[in-house]
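As a starting point, one isolated chain is supplied in structure tokens, in the form predicted alone.
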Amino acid sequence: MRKLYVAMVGLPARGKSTLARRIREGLTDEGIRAAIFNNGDLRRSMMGQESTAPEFYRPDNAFGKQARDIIARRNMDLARQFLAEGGEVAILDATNASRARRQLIESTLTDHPVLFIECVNEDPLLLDACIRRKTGLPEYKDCTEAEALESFRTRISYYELLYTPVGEERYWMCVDATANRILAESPCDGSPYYPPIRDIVVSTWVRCLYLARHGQTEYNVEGRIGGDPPLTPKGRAQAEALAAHLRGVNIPYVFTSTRRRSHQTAAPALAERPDTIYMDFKEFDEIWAGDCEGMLYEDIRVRMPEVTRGRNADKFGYAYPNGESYAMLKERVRRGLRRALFLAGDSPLMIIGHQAINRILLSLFLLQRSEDVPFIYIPQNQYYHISTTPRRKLFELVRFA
């Protein structure tokens, strides 16, 4: 078993293609021959826009099926000539919905193992902006976003009518293309290349991350905790600051909290990038002080001591009576950091959020311990910036004001 077929599964915007880029750029890393065949390349070459009609993909449709078959049995062509030449992992890149599909494929790539990949991805909100995502390929150009978007989801449609799961296939593997977990597999046992390719499924991948906290606000002057306050002109100050000092840095996707704070600190550096996708995620809220929210910390310290004793013993597992601790924090971050590095996939982006917040974002890439999680330094004049892969781990703090 020294060669390989991958065959991606799953329906349209599940994180396929991003997978299976990945798997390629792992296995590279690893001195292993891998290479990508992507059926919407290939389909896009041979038949142009005819082939963006959603009717093209309907079932019964026997022009569309009899041109995606050959473009199948092309890419396989490809592949298995990429392996006799040399290659050492094939990735083919499709939706391979069907059984009927994957059938094919283990009955025509019988020279080497078939892994199947599927991907699965059933959060709304990432369902919706993946498929919006997908209205600005080039293929839709000539359409308004409103017609892509109808198009696309009706393509979607009718793979629907198609799809069924893996798992009659000799090797397999089911993942969460959102948390970059395995679901469930059939291990393809004996090969070189399955304990890397698991490896590279589990990993978090962030190409280029920057986390910055909010700039200055009223409430950081006045030592009151959580609300939501505007920026101090010192902290406007710092998110122009921010944005001088990322001038033509390529930042495709800017991601805040609903908070003001976080909106004003990002506007500057979204205001010289009309093209760059931005989103405020509830999950990046800083902590909520429950009955504290507002207070001055000194009047905490002295109205209610109890809040002080208890956090003084245990900062990260303490709630605020009715509020938040970091503890509960954890989940809902981490939930917000997965939709992002999703949406953004190998793109470089930005999140601004708060002190609580960072610290939590910082920790899950850091595996620090609980009890020194609050005390992470997170300043407002300079921002984390950070890249990690299986092979390559990068946590810088840059000064910008």
Given for the second form:
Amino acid sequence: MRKLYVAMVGLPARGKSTLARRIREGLTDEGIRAAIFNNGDLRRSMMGQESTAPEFYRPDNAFGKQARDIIARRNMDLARQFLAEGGEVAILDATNASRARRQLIESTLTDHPVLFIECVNEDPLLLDACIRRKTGLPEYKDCTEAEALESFRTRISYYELLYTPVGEERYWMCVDATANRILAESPCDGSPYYPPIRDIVVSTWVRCLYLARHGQTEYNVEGRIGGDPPLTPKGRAQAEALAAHLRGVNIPYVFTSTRRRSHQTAAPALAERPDTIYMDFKEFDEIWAGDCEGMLYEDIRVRMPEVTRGRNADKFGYAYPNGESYAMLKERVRRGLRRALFLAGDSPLMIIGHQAINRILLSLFLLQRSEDVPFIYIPQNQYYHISTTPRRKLFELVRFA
Ligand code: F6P
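Compare with the form predicted alone: the form predicted together with 6-O-phosphono-beta-D-fructofuranose:
Starting with the chain above, the whole complex follows.
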């Protein structure tokens, strides 16, 4: 029976290890024995601190190159042994950036097919954030953040010198790691492991997402839409209650919109969690009501009846004059979610959004009929707890205030 080697490919900070872990977990859930052989882990245990210096990766550094080849060969041996002893899919997690390295893998591991999975990440915001995150690794513990950043960027620039995209190998897949999308592939036809791996790659993985709406605002009380109002005392109490409810829960990533009400709702939780990685995204800003921004629903009904009529006829498709529709929100909200999920990787995250935004976010998971989306219930004293992997689908509405 033909088993399978999977060799990850890509420059550092492109999401390879997260994808490798998902492949292992997804396959294991299907009863398939899979294991990861990570060159970085082996390098750190064999070479220690010395291999953190960027010079170690300079293509003309003979010592560094030899050391990295030894590590790659060692992991290939371990992977082969794993398959020989009952394993089914062995995942080699490394940059495998050069054509030469991939030829070495193909010519060394000849007992089973090798599928190369290249991860690309062309989103500058995500790339920058991922690179910054790497500076928190234990191997940079003796550097300042600026030193770590420079060191890691230099390391990447050395890899770039020898990086060639996949394409000449026999079996390969090129994946946009930020969007769960296969960009091109040369399929490993006939392998029973190829279809499940493909499914895992294109699935949305959300291990643990807390989706909350901002607390009550002055506009909410008045029935006014849009704008940038602050929270009311009740809204601030809701924000405090959210922080208290989630106290002790591991949430390393928090995302909000750029609006004051979502900042203020996140504030109490963030104040208790100094290590949280926090970003605000314009993608999560509330639906833009254009000429109706800041108006009362009632005023719109009286002074702009065509707007109310338009929304009543097709709330999903109707765009406010000079503003947005739910349909228009979909693309930007999807981009924001993609970014948040990529940054959080497999860690829990919280998004504090708005009524229309959270409806769209939920619809991206629940595949609701469009016409139902603008009516999804989005309370201010409950959050949605979402966990969805190929195996697990959890949506619960949890009251916190
Ligand atoms: O009323 C609060 C609010 O967030 C407004 O800013 C926004 O226009 C509205 O909800 C979206 O909900 P709906 O589409 O039901 O009016």
